Structures are given as C-alpha cells and as structure tokens.
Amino acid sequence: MIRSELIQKIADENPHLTQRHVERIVNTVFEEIIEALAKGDRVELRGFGAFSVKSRDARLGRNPRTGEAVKVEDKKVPFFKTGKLLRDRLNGKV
C-alpha cells in the first residue's frame, strides 16, 4: 500500500472527512514521526511498533565491482521494531 492508497482508504471509511482533510492528517502524522526521529527521539505506536534511530559506526567496506576497500562514514539509520499485536497477526495468532 502506498500513501495515496492509504489516504483513499481512510477517506472512503470516513465519509464525513474530505479527501483534502485526510491527506493533511496523514501527512501530519508522517511529518511528526520524521521530525521526532530527526531529533533522535523514539516513536511508539502501541500494538503496531516502535520507530527509533540507530547509529552505525564507520567501517571499511568493499566495492563489489572492483574489490577495492572503501571507507564508509558513520551514519544514523531508521529502525523499526514490530509490536506484539502486529507480530501475532502476521503469524496468524489473532
């Protein structure tokens, strides 16, 4: 499912909201998650999962084409850990 499909589904299930309002709500939720992660905060959605930021140390990597050693800078990457409810549903344990 992509963002536009999510917006359409929410709009279809909530006829009292216009497409524009639903789009604004969805975009606001995503922007708030992004801003929190950019500050290094953790975002937890009970039953769904938690978004956090992990730091990766600098390391020596390898160019797969040439085999040459390449220095990879340290960086921060987003991390998502599924919640128990989501894991159970995916495994058929409703």
The other form holds:
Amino acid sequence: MIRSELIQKIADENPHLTQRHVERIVNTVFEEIIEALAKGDRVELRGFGAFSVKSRDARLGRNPRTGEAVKVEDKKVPFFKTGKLLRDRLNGKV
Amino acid sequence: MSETTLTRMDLSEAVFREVGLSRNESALLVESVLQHISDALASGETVKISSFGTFSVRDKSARVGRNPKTGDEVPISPRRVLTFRPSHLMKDRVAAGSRK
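Could I see the form predicted together with its partner chain next, after the form predicted on its own?
So here's everything in the complex, that chain up top.
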C-alpha cells in the first residue's frame, strides 16, 4: 500500500470529505511525526508503535571501494518499535 | 532540551488545527490512518509512504534462544516482525533538527 492508496481508502469511507481534505489530514499526521522527531521528541501510538530518535556515536568508517578510513560524525537517527497489539496481529494472535 | 512524548491526542490536535474538522472527527481520522496501515501490514502487505518511510513485514525462522539470566535454552518459534525504514527526507530532517 502506498500513500495515495491510503488516502483513497479513507476518502472512500468518508464521502462527506473532499479528496483534498483527506490528503491534508493524512499528510498532517505524517508531517507531525517527522516534526516531533526532528525536535528530538518521541511519538507513542499505543497498539501501533513508537517513533523515537536514537544517537549513533561518531566512528571511524571505511570507504568500501578504496579502503580509506573516513570519520563518521555522531548523528541522530529515527527509530520505530512495533507496538504489542500490532506485533500480535502480525502473528495472527488477535 | 527536554524530551516530550506525543500521543494520538497531539496528532488529532494537529489535524484539528490544520484542517478545521471537529476534535472528535480529527481523532477518528487519525485512528483510521493507523488502522489502515495496521490492516495492510497484518495481511502481509508492505506500506510505503513517500517522504516518510516504509513499513515491511519480515518472516523470521525458528531459532534457539537463551534466557540471559539463567542461561537456559528456550526455543523461539518462527514469527513475523515489522521493520520500519525511514525515508531519506526523514533521516535528513532528524539529523539536521537535532544538530543545534
């Protein structure tokens, strides 16, 4: 499923909303999550999962082609942990 | 910078602010987004949200695990797990946002 299919499904269920409205709703949800993570905040959606930011230490990497050592700075990366309910659903337990 | 945790309520509030539906309907729509993603994943589908990221379901085979406290061997049955791969845009914004 891709973004446009998700929008279509929600539009079909909500005939009183315009397609453009549904697009804005769906986009707002994803945008809000990215903004929170960019600020270093967590987003916890019970039953679905939690988005958070993890720190990666600086390290000495290697250019795989030349074998040359390169410094990789410390950085923040987004992380998602699946919620219990969704994990159970994936395994047919719910 | 103190870390805050956003919940469904904050997402609904954002939809309420941005789109101007009632608070109640905003909350229902946020839930609907999560529900549709969950349904697709539960049926084994990959969910690809451009400029956000990709959720995919992977099959893990059975293996022998160990209770780290007691050292006892415990069988781990085959299971399906969800992985999320953030988009480049999300990675860049998270990396840039926290470098202040």
